[in-house]
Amino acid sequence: MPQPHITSNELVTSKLFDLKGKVALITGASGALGMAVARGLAVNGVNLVLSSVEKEALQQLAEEIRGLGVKALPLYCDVTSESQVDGMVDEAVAGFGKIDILFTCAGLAHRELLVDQSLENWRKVMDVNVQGTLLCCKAVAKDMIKRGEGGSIITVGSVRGHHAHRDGYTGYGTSKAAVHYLTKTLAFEWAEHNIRVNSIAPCIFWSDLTEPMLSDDKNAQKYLARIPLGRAAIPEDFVGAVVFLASAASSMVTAHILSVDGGVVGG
């Protein structure tokens, strides 16, 4: 097999990371991570389909994104519903003609000790984090395969998918470990269609959900002691990783879990 020839023009950094005119679908777009990534992709010229179950926050974000000079289509969707996910993807394709990038940010960060956790709460975590990720990947991949131009799917795992934690993370950590495996196996299944599937695995980061934990110095030290860089992340810390995985800069990267965790997985 002849070695692919890459011209010097294709190696220009600005071209490697060029996303202008691409279309990205972000689920869970109204959350702290989803909003940060939406803004980061928008300033890189990406048109956005923004999905969430929080209609008012979604509309506000769409207006903000349009102010950055790109198109934004807000769509309500419960990612645990196959019919709603399929409808969301159909509307996105009807509106923009394609989906180049999927970022599955919808998730449930429920913490509860297993002996106290009801089967209903366990199922909610699995339904949103695992089934929701699977349904969105499946629906978008179908369109990507039909279009025949490939694409980039980026899931959201977690450092908890690699490392256990005693404070009620059994359900959440198990769901994220499942997302990691799902990411890898989908990458193998869809590689022949030039669909790359990767995941980012964040450490704890500042958001409305984590502020009560991180604002308490004693409690925060339990988390920060595991992070070599010595701080919790902020949502903007993950934008660069998403831009990399969405762009031609990562054209030979698939089935990879990219830890953005201040070094936690190194220990």
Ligand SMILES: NC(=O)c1ccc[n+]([C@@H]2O[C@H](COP(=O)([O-])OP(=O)(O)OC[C@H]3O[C@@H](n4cnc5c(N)ncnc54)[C@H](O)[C@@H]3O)[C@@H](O)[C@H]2O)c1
Second form
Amino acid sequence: MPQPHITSNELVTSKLFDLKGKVALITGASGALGMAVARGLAVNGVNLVLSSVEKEALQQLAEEIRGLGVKALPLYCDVTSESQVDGMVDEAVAGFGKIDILFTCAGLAHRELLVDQSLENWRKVMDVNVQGTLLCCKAVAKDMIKRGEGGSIITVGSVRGHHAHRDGYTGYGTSKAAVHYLTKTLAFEWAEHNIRVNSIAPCIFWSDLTEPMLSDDKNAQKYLARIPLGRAAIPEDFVGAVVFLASAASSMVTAHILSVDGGVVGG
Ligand SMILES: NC(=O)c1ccc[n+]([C@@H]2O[C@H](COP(=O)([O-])OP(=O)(O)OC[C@H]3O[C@@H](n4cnc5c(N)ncnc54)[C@H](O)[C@@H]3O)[C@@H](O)[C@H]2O)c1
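So the form predicted alone is up there; where is the form predicted in complex with the ligand?
Now the full complex is given, and it begins with the chain already shown.
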């Protein structure tokens, strides 16, 4: 087998991380993390399919993204529905001809002690976080395999997928551990097609959801004490990781859970 060869010219950062003209599909694009990643990819020349269950927010984001000089297609899709996910991928491919990058950012955070938790609440978290991720990966990978040009799939896990916690994370933590395993197993299934599958595992970051927890200093200390870097992340902290995993800079990286957590899982 011939040894792959990369010239020094291809190692300059402008080539290594070049994403210009690529197409990315982002689920949960209207959430805090999805929006930050959408903006981060757009300023790097990536055309975007923006998806979630919030029609108005998607329209606004799409307008803003077009203002950054790339194409944006907003698509409503509930990721728990296989027919909607398949329809979204068909529309994305019809609109842009291909999908190079999938970022599965749609997710539900739910905390409830198990003894108080209904089976319905458990299922809701599993349906969005696990089944939703699986359906999007499946539909996009089928198209990537058909095209034969490979691709990069990036899921969103969590520190809670690694570390157990007593504050009612039975559903959420289990769902994120499942996302980590799913990521690794899909990486193995699709490696022969040069589809890389990796996950980003964040610590707590500022969003509408976490603002009440973090803006109260006493309460925030409970969360920050676990983070060696001593601060909660902001959504923009994850853009570098997504650009790395989407680009040629990570061409030998797959089945990896990349912690962007200020050092939490190092402990
Ligand atoms: N906020 C944190 O501290 C934190 C920490 C670790 C991991 N995460 C993970 O990061 C991801 C994004 O989190 P966020 O804080 O931006 O959340 P968010 O609540 O701001 O956004 C969630 C997004 O998912 C979409 N969504 C929800 N249900 C959906 C469904 N059925 N179908 C399609 N889209 C749906 C929403 O429309 C929204 O766009 C989630 O997977 C979350 O679990 C968040």
